[in-house]
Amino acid sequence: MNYEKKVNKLEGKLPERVKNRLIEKMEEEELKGQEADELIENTKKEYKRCRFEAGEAIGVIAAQSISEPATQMTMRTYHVAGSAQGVEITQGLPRLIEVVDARKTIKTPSMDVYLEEEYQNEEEARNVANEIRETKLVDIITEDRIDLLNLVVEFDIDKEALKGVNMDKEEAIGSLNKGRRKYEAELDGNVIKIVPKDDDVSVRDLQKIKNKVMDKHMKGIKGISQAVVTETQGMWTIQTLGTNLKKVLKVEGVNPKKTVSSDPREMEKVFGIEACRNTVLKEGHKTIKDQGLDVDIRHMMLVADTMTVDGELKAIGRYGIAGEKGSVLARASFEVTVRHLTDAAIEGEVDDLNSTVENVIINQTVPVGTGMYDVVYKPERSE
C-alpha cells in the first residue's frame, strides 16, 4: 500500500516531521484499509489536540495547572520504593521542590540501575548488587568494645556479613590499614584489633578512634547505603539509596545506555542538559503522577524547557529564572522588591513592558490573547 501517497493528502495539515514519522509506523505494523485511515484520523486529532491559539498565556496556565493541584498533595515526605526491605525515597510536595528548586544537594537521592542482558538473573543481579552498596565497617561486626587494659579497640567480625559481601578477614583488615591513620589493625582469630600508634592515648582518644573505624568504607561504592534487587516483568533491576551514577556506570554488568539517577544536577555532570531535561521532566512529572493527581505533562516539558533552555540547570526562583527577567517590574513583583528597584534605578535600567507581569502592575493591556494585536478599523467613506 502506498502510505506516503495517503498521508500526502494531508498537505498542510500536519507537519512534515509528524508525517515522516505517520510512515514509519504505518509501514512497521503492515497496516490496511481501515486500519490506516483510523490512525491517520487519530494523528490529526491528538495533532490538533496538542496545539495552542497565537498569543495564548501557556506560561501562565502551566504554572496554575501545576500548583493548584500541587496544593492537594500529601506532606508525606518518604515513600517505600522496591521491595518490603525498601529504599525510602523523598515523595509529595518536598520531592517536587526539590526538582523545580534545582536544589544542589537532594535529601534522598536514588538511583535505578538496569543490567546487561546477561545479567538477568537474581543471582547475578545480586552479586552486583553487593559490589554497589557501600560497605562499611559498622556492617561486618556484631559487637565494638574498648580494652582499657591493653588500651585497643576490639571487634568481633560477623561471619554472615562478612560471606554476605564477598569478602574474607585478610581483605577487611587490608580495607581498614588503607590511607593515612592513627592506628594499626590486626587480627586476632575472629576480633579486629585497633591499636593506637600514639603510646599516650586516652579514653576519650580510643572513643574517637572506634567512632572513626566503625565509619570506615570497606567495600562497594561511597555514598550508596542501600541496593534491593527487584524484578519486573522479568527484568531484573537494582534500586539504590544514594547516588554515584559515574562510578556505577563502570561496574561490570551494568547497562550505561539505561541507568539514571534521580538527580538533575548529576545527569548534567555525566550525560549533559539534555538528559538533566529529562530528569526534570521524568521526576516532577512523577511525582505529581504518584500522588492520583491528572496534570497535563506538557505542563511540566515547558518548566523543563525553562530550566534548561540556557545550557545550563537553573532554578525557578529568585536566584534563576526570575531573578533574571529582563523586566525590572516583573522582577521586583516576585521578591525582594526594594534591591530589584535600588539596583535598576543605579544601572540606569529601562522596562520595556514586554511581558504579563509588568503590564498588569501599571494597569495596562497586557500582550496575552488578543491584547497582542492592534486592531484598525477603517470604514468605507460614503460617496
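Worth saying up front: this structure is predicted, and the values here are computed from it rather than measured. Numbering follows the first chain given and starts at 1. Throughout, rigid core stands for the largest set of C-alpha atoms superposing within 1.5 Å between the two forms. First, how it differs from the form predicted together with its partner chain.
Ile66 is not among the residues whose C-alpha shifts by 2 Å or more between the two forms once the rigid core is aligned; its shift stays under 2 Å.
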Given for the second form:
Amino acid sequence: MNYEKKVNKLEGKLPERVKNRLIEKMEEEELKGQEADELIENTKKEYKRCRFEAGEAIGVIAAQSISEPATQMTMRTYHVAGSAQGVEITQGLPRLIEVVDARKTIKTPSMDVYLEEEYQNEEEARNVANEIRETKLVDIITEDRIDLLNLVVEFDIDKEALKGVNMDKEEAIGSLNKGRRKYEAELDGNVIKIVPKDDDVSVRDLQKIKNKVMDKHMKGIKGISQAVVTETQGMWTIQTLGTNLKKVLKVEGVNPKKTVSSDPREMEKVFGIEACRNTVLKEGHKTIKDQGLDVDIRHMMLVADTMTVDGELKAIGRYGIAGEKGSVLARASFEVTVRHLTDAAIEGEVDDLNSTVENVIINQTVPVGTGMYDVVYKPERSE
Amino acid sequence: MGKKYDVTDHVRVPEHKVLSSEEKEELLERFNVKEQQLPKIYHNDPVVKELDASVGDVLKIERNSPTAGKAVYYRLIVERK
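Could you switch over to the form predicted together with its partner chain, since the one displayed so far is the form predicted on its own?
First the chain shown before, then all remaining chains and molecules of the complex.
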C-alpha cells in the first residue's frame, strides 16, 4: 500500500508496533498525501519526546517501580498459595525474590507442557501426563509387609492405581527388576514378593530393602511429582510440579516448540540465554501481575536484560551484578565494606570514579542527567 | 522417546543471525563501541551450537517485544571460561 511505503521509509526511526498502528490509523481515516506526512512527522516528534533522554537514571526508576509494589505483596500474600488443580506453586514475593536472585534450585519448579495437535483431547492428554509423571512403587501398592518366616518383603498391588498409570503387573515386575539390586522381584497373584539374593539377611536388612524398593522408580520421568491435565479454550495442556525439561521434550506427543519450564536456569541450559531472558521477564511480570499489581513491563525488561548481558544468568545482588561492579567504592558501599576495601588496597586497585555511588561518596557531581556531560574545548587545528 | 527437537524453533527463542564482518564493522561504527562492550553470548549456548558461528562473531537477535513489536539486540560470542 501507499501508506506502508511511506511508513517503511522511516526504517529505524520508529518501533515496529508504532509503525503498524500508524498504517492502521491512516487506512482507517483515509488520509491524503499531506495529512499523512504531517501525521508521520508528528508521530516521530511525539515518539522522540516519549523516549528517555540519555543520562536518565532508568535503573533507579526500575528498582523503585518494582520494589514499591513488592512491599505491598509482603503484607498480603505470604501465606496464600495454590491454584485450583492442586498444583501448589510459589507465588508472590517469595517467587519474585527467587527469580531476581537467580536461585540455583527454586522451591516449586514447574512446567507448562503443550501438546501436539494430534494429542489435543482429554484421553491423549491423560496418557501423555501418565508418561511424564513419575510413578514410584509406593504409588501403586495398598500395603507393605515383611514375612519374617520366609524372610521376604511383600507388597499388595493397588489394581486401580496400576490401571490409572497404564501399567500391568508384569510391567511393574519388569521395572522392579531393572538395574543393580540386591533382590529379585516375583509376582504371586496380586502380591509382589521381593526375595533378597543374599540368603543370610537380618530383619534389619529386610527393612532397608523394603524402604529402598518402595522408592523405586517405576515409570515416567524422574523429578516430576505431579502432572495435571487442564483445558483452556479447547487447548489441552499439562501442568507439572517438578521439572526435567530435556526429557519431557522428547516424550511422544509433547510439543517441543512451546513447552516451557518456570526455572530460568533450566531454560538457559536447554534453550540458551535468550530464552532465559524471556523466562525471567515472563515469570517476573507474571508474578507481579498475578498479585493484581501493575508494573510496566519495561522495568522488568531492564532487569531481565541486566541479568543476562554477560551470556549467563546472574543474580541481582551481592553474588551477581552488584558484586562484579568495576568500582571498589561502589562494591564497598553495598555490603561487606571492609573486606572490599582491604582487598582493593592489597591489590592496588584503581577507582576511575565513573559511576554514581563512588561519586556520591566523595561528594562530586554524579554522572546522571546533565551531570553526564562535560564541556569540551576543541581548539581548531592550524592547517 | 528419542524424538528430536529443534532449539531454534522454540517460542521463547528469538531469531539469531550471524553478522558478516562488514556488518559487524558497521555496527560497531554506528554505536561507537568496541567489540567487548557488546552484550555476550557463550560459544556453547544451545542456540550458537545450532548456528555456523565461532568465537568473535556478532549475532543479531530479533526479539519479539511486547512494547516495540520487534527489537533488535546484538551479542558477541565469547568463550566460556
